[in-house]
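The chain below stands alone, shown as structure tokens; this is the form predicted alone.
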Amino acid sequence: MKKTTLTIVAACAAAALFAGSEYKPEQWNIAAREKFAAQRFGIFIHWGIYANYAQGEWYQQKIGIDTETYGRMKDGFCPSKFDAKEWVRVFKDAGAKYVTITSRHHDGFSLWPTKVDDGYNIANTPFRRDILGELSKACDEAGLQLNFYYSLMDWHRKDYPAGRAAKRVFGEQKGDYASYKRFMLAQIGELIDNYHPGNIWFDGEWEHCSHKDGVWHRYLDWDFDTIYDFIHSKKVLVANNNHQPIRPKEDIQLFERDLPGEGTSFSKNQPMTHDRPVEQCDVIQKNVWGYKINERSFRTPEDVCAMICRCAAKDANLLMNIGPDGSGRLPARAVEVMAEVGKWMRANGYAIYGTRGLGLVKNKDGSQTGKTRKGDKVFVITIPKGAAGYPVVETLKAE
């Protein structure tokens, strides 16, 4: 812990030194951004003790379960069927190049044996095994990049300043953000030093802001410069799912369940950047990120392939979410869908991986045409209306 604390202090000092200067990414950062953009397709994993409730990742907040009662599920979390190598086999066979997993979701439970919390982590469950460590090793062996989702919002800690969503659990909890920030930086330091992720993927800032009359209003000073500088000092990229215009030090722009640049739903007040990698995250199980036992509607393989193509044409990656159940197994239907997606990607991935998007247009018959480019080749991708069939790729020579 002393080493981590000193590293944080050094990063904070560096942030103060360069405060007010124009941010310019270093060469390692530019190279890492390019590598990320070239990957084009990743798998998102939402998993934690909420999987035992089997009602999605927001169950605690939606029902209004108090922290103590909800936290008892920690003592029953024992995913005996979890097999990191099997997960990674499914992901790689689907054509994914990277994996992003919830290291800690809004409920505050950590999937690794962190040393800086009050024991609310995997080491204090009947399972005990280091889930992130096993997944990190499996990804390394398979050649997949591992990234970590990390929730800024917390429904467990007493020092978190409750915003509009957390108040459902805490009420008007004022918290102590200085204390909470120290906790976050220490945890993020553990994640990076122990598992070497490609990026840290933040979520939850939006509960302390709103957009009214064309203006963004922010109600908590997160001190993101200090947080981002600390992460960058360890040569790791930063992403923030805040539904807002991107900040200079954010390396990847995120769009939640919206095709980048379309201005719908979450992204209606979020202009698309054109100078950094872009990623759309979405769900394979209808309207839910964490496992929900009674939701049987899944995307079809044709739909997932269409989404990959639309994102590539928009010069963006697709991060497709799967929510494992409480035993640690991936939903059977999700595995079936991903197997079929993998067949299409093996035949057509040359038009997706490592390309630059040239645009997406809607046709009169309801289909869409997307274009990507790699070197002197242009790939024209026809996407049937309503994903009624698989996308069709035609290769042209660039003029």
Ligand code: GLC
Second form
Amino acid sequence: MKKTTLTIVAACAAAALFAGSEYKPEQWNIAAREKFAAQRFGIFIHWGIYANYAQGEWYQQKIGIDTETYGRMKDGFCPSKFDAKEWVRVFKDAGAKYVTITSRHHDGFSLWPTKVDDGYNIANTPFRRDILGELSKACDEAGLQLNFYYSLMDWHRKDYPAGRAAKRVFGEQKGDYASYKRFMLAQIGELIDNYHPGNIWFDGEWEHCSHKDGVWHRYLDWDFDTIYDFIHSKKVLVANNNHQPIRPKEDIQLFERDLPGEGTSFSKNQPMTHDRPVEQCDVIQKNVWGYKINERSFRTPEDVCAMICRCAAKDANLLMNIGPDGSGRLPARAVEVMAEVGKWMRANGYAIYGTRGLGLVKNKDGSQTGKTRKGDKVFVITIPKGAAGYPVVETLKAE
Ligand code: GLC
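Taking the form predicted alone as the starting point, write out the structure of the form predicted in complex with alpha-D-glucopyranose (GLC).
All chains and molecules follow, beginning with the one already shown.
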């Protein structure tokens, strides 16, 4: 009897923690949100034909070339060193519990043999192998969750209504959103049915909105209700990196290169939610997501560990990005950094995984103190100023 009551109380408490207002998430959804939040640390992968240009994932837009010219690189994309098992070994060894990869970034190129596009995908490169399929298998074998980044913005298709950023590629392009939405839904259906991701992670909505005089202005009706309902009907979570306040049907709140709740960069007008899992995504090469050959500003392992701790104290996950090169290799320095992060995580992960954040404060000497909690234990984490050393964990009994 007592046990039943406790279970109900625990279930209600969990529902209250991770339920959005207005929208009533089902039980599978609440359980999936909890599972995601407990993972605390994931690896983000930005990879596509842009890796061959070696100038970051915005290269096409930055130099303003049409998709026809840029897309010729598809015929030279043959990452012979790609080894999904080796990637996953590095990620798991770093202490990551999940991987989120760009299934299709803004350039519109798909990393799986999608049947619903015009051939702008991995099946039509000399490589031909199903990258997402191989990664999904390797993740399953290693017990890591795979998630998919999916770009809403597109620099390839004629039916995409170009916003501020895409205009640099297309000029004015009115597009046909109903057609584009059908295409996205068909692709998302393939991604979910073929590879069973934990979440679909959208990005690019921001090119159709702006924040002026305290108000959000939105210039395209994306019909997110239909898209989100479709994803939910397949029991997959939804996240959207739109830099806006979270919507009721979004399951995970994303912060781009900003500690949740700080509002210092893209999240200036994005209040932090406290009723759903939160994830900060950030870069290991400080200024870029996709591979950039001349970008050498790698974070140190101490810095990455400090970021994991700050996120955990803020009750958030950290999604740390790596951009593999055109041959399919992870940059050597990223691999070294991750190996060191893994050592720290193996020794201190008990203060991170499966905890709830209790807050983060700045001390007079410039260090920070973060607190997390699990069961009857409170973990006090001291993060040295400027990440000059590794964070130090002290365990207390909860009061
Ligand atoms: C930005 C960039 C994009 C990157 C994303 C990751 O939105 O446009 O290139 O994929 O951030 O958060």
